[in-house]
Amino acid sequence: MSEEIGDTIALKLEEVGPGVAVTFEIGMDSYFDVIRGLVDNFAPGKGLKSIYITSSVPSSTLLSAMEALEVNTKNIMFVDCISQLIGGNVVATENVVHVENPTMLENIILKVDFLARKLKEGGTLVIVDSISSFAIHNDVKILSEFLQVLLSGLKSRGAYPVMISIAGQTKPEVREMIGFLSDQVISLQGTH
């Protein structure tokens, strides 16, 4: 992992506090290297517990990435939406919930809210992976609506909620959305 990269998500995410949605914009060149400054080192420095809502990557892949760069994933909770959609691996354990699309984002934050139910002590770290594959899947101005209330539910929990958007994969109009959702947008290019 890059330290570099991993040292300037904590630092950003320590500046600007719990209840502040922050997108960090990557390249997929830095992808693993973010997730884990995200996972291994920024929230267990700070107590917290992870929920991670994939939309690009199943999390049997993510997890099998994770335990590969020997990632501690005993406090990583998955809302997976793309597994199910892609007739991949939907079998649900303890950390893994399915939604059956990225489509379904009503169901995306009734699953991350009885996830941070269930994970009660503590703070979390709820991680949006990523904005450019929920935008391929949904129409930008429901997309909108869904992070404002999903982002909205998050701030006033203080929780740390962090959205990813690849560099490169985003549309103008996702760009500005993001934007305007966003408290902070932090490009991570040329970071290594």
The other form holds:
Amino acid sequence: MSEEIGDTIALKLEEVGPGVAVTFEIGMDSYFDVIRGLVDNFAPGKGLKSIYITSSVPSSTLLSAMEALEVNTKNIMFVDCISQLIGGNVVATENVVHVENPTMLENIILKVDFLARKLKEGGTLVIVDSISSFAIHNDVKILSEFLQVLLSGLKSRGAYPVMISIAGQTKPEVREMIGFLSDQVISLQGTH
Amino acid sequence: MQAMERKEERGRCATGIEGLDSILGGGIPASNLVLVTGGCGTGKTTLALEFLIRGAQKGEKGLLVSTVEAPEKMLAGIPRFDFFDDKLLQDGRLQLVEAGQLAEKTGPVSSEKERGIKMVEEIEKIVSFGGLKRVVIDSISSFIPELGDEAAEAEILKKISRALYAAKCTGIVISDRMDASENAVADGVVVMSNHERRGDLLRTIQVIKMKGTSHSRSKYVIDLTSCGVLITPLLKGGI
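So that was the form predicted alone. Now I'd like the form predicted together with the partner chain, please.
All chains and molecules follow, beginning with the one already shown.
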């Protein structure tokens, strides 16, 4: 676990403030460091609750990993778009809602809206994990439309929208889209 | 000038469904009769119930006329809204009536059409005496099951429309078919359907017609949640 990455993330997000779409370009080796940086280093310090959209790793796996890292998961809600597709655990709980697969993009927007309404008070950190995996299931045209609608809504509500992009696993046209839709793209490669 | 004043007097009946009110530019023009049409499982009943409950919450009394099943069963069958309060039923802000109860009051009739007209008169009485502001009939298709006469059905719908307009009451009538004569009579038509995209089935809503307001005619995707009906634009990139 690299404390440096967690601190860098918290610092960067602190600098940009709410309503700014930030993409963190990361290496796969620092994946859990980045997640911890977001949901443990940054969000609790700002009194934020997290809505975690996952299209790559099932929420149950993420929860187990977070618990192993001693991250407090009480204030983390998941929109799980992958478990049902891979035939995994799809039992809805208070903190997990499922979308059948990562191509049901409108339903993802609606689930984020639903969770934001459930949370009612306080700010929100919304994590899209990851653009690279969403791009496996969707073409760039509809993916960019989805992100624009999602990010615009989040920005207007003063949330912290954060996208994760995996370096080396993202096609050039997807990188171009990320650059177009993000207010800031921050590369965390080599930050150890 | 007079026309403008009339328009201002009429005002809007905000459905309380945020996304729908936004599509309609603030809500349904007050006293309009809106036909909500679509196949099974598209969310028509849930949408209409939220319309009634949101209204009742802000003091606009509402009536649900159920022709399909007992209203209590209908309420139990939809996702439980977080904002629903049983007090709305207890204090009469929300009233539920089964169509069969209305039919019993009509007494002997010579035709199904006559029964339909008399049932509308019963609804009219409840609306007028109770000072109701919102009515939902679920569904018109089975309001008079043996009618099967499009002209007569349109006539009954017209009668409902006139009665609600006179009582300054906004109505939603649910139908499970897209019928030209019904669409022509209603002030508004909202189509709910299932949109298939690459094997995914999305619930959608589209306002086809709404007299008295400009409105979006785009298709939107909906989700039926405990927070109510949530709405977002249908993405076009994948079509």
